[in-house]
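The chain below stands alone and is given in C-alpha cells; this is the form predicted alone.
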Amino acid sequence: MPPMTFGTDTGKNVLVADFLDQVEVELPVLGDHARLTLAQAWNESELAPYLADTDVMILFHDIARISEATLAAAPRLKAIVRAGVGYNNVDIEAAGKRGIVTCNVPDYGSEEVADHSIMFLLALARQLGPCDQSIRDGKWDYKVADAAPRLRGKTIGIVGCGRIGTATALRAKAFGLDVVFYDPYLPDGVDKALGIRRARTLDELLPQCQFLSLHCYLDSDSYHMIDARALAALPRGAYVINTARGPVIKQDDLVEALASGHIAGAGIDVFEREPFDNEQLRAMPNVFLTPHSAFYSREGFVELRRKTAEEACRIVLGQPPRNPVNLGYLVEPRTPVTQPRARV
C-alpha cells in the first residue's frame, strides 16, 4: 500500500509509523507546519524508505520495536513521540546516544484506567460474575453472592502511585477502602498529600491487601514482580487487578494461585502474551478479562492523538517537548530540551 501524505510541504516531515489510516485529529495541529506521512507499518523494516527525511516519528503500538538499526538510518530524526504511556517499543538508550529525544503521552487515559480498575474491584467484590451467570441459568438465590465482602475498611494495595495509581487511590477512598501504596520512586510526602498510607517495600504491602491493584511501569525491576512468592504473601481470598502491563504478573503463577483458591479472583486487562491465549485462565469463572481496553474511551482516544500531535508540533517548531522520557541517556540533543525541576 503506498503511503498517504497530508499537510504542508515546509521542509519538515512527521512520519506516523503505524496504526493510523487517517489524520482528522492530527492535521489541524500539524498540517500548517509539516508534511505528515502515514506508513501504516507492522515492523520497523517497513519504515526504511522514509527514514532519511523524517524529522519526528509518531509511534503507536503495532511495531514491536524501534531499534538501533532504524535510528542509525534516520540522520534528521529529532524525536520519537510514543502515542501512549508506555515506551517499551523504543530503544530509548540508543535514541538518547544519538541525540534523539523520546517522549510519551502520560496522562491521556488516567481517568479511564482508574475507572476500569475500580470496575474490576467492584465486579469481583460484589460477585457480579456468579450473580449474572446464576440469573442466566434460570436461578434466583441471593446466596450466590455469599462471598461478597463489605468494602468499607478493607485494604487495597496499589503498586505504582503515579497519575493512574493516584486516580485509583482517590476513587478507592470514596468507597471507604483503606488505601496503601508501594512506589520506591516517589519522594516522601506523597502519602500525606493524598491522605493514604505508604509501604516502603512490596513485602510490607502484600500481607495487608484484600485487593491488589497494579499501576507500575514495566521494566527489569517490575518484570514478574507478582510471582508465586508474592501471590502467596497476599491473604487467602485476596483479589488481584492488573491494568498496568501484562508481564508484571507471572501469568502461570497467577493461574495456579487462582486454581488453588488462595487468590479469590482477578481482573486482568493486560497479559504476558497479547492477543490473549491462555485457555485455562479464560475458563476460570472467578476472573474478569478485558482486551487491553482499560485506556480507551472515545474522548480519551481523541485526546491521545491530539496530545501526540501537539508534542510533535512543539518539536517541529523548535520548542522543548513537554514529556521526554530519556533525558538520562540524552547526548547532544538534536532538539531543545528542558531539564525537569526538583519536586517540592
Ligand code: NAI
Second form
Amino acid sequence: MPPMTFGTDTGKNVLVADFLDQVEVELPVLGDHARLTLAQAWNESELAPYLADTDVMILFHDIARISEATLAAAPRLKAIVRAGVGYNNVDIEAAGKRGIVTCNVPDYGSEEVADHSIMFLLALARQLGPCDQSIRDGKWDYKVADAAPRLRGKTIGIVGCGRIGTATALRAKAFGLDVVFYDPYLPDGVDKALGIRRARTLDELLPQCQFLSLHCYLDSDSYHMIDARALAALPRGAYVINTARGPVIKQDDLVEALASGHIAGAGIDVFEREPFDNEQLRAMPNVFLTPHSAFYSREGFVELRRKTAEEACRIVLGQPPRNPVNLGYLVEPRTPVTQPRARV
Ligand code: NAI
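Other form of same protein, the form predicted in complex with the ligand, not the form predicted alone:
Every component of the complex follows; first up is the chain already shown.
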C-alpha cells in the first residue's frame, strides 16, 4: 500500500510512525506547515523507507521500541513526539546523545486513568464480579457480596504520586480512604499539600495497604518492583490495581499470589506482554482486566491527538517543545529547547 501523505510540501516532513489511519485532527494543526505521512508501521523495520527525510516523528504505541538503529538512520530527525504519557518505547538516552529531543503529552488522560483506577477499586471492593455473575446464574442472594469491606478508614497505597497518582489520591480521599503514597523523587511537602500521608520506602508502604494502586513510570528501578516479596508484604486479602505499566508487576508472581488467596483480587489495565496472553489470569474470577484502555475517553483521545500535533508543529516552526523528557541526555540539540529553571 503506498504511504498516505497529506498537508503542504514546505520542505519539512512529519512522519506518523504507527496507529493512525486518518488525520482529521492533525491536518488543521500541521497541514500548512509540513507534509504529513502515515506509515502505519508495526515495527521499526517498516519505518526504514521514511527515515532519511523525516524531521519530526509522531509515535503512538504499536511499535514496541524506537532503538539506536532507527535513530542512526534518521539524519534529519529533530524530535520524536510520543503520543501518550509513557515513553518507555523510545531509547531516550540514545536519542539525546544524537541531539534528538523526545517529548510526551503528559496531561491528556490523567483524569481518565485516575477514574479507571477508582473504577477497579470500587468494583473489587463492592464485589461487582460475584454479584453480577450470581444474577446471570439465576440466583438472588446478597451474601455473594460477603467479602465486601467498608471503604471508609481503609488504607490505599499509591506508588508514584505524580499527575495520575495525585488525581487518584484526591478521588480516594472522597471515599473516606486513608491515602498513603510512596514516591522517592518528590520533594518534602507533597503530603501536606494534598492532605495525605507519605511512606519513605516501599517496605514501609506495603504492610499498611488494603488497596495498592500503581502510578509510577516504568524504568529500570520500577521494573518488577511488585514481585513475590512485595506481594507477600501486603496484608492478606489486599487488592492490587495496575494502570501504570505491565512490567512494574512481575505477572507470574501476581498470578501465584491471587491463586493462593493472599491477594484477594486485582484490577489490571496493563500487562507484561500486550496484547494480553496470560491464560491463567484470564481464567481467574477475582480479577478485572481491561485492554490498556484506562487513558481513553472520546474527548481525551481527540485532546491527545491535537496536543501531539501541536508539539510537532512547534518543532517544525523552530519553537521549543513544551514537554521534552530527555533534556538530561541531550547533546547539541538539533532543534531549540528551553532548559528548565532552577528551583528556588
Ligand atoms: P508522572 O510523571 O506525573 O508521575 C509518575 C510519578 O512516579 C512521579 O512522581 C515519579 O517520581 C514517580 N516514580 C517514578 N519511579 C518511581 C518508583 N520507582 N517508585 C515510586 N514512584 C516512582 O506521570 P503520570 O502522568 O502520573 O503517569 C504515570 C504513568 O501512568 C505513566 O508513566 C504511564 O506509564 C502510565 N499511564 C498509563 C495509561 C494507561 O492507559 N493505562 C495512560 C497514561 C499513563
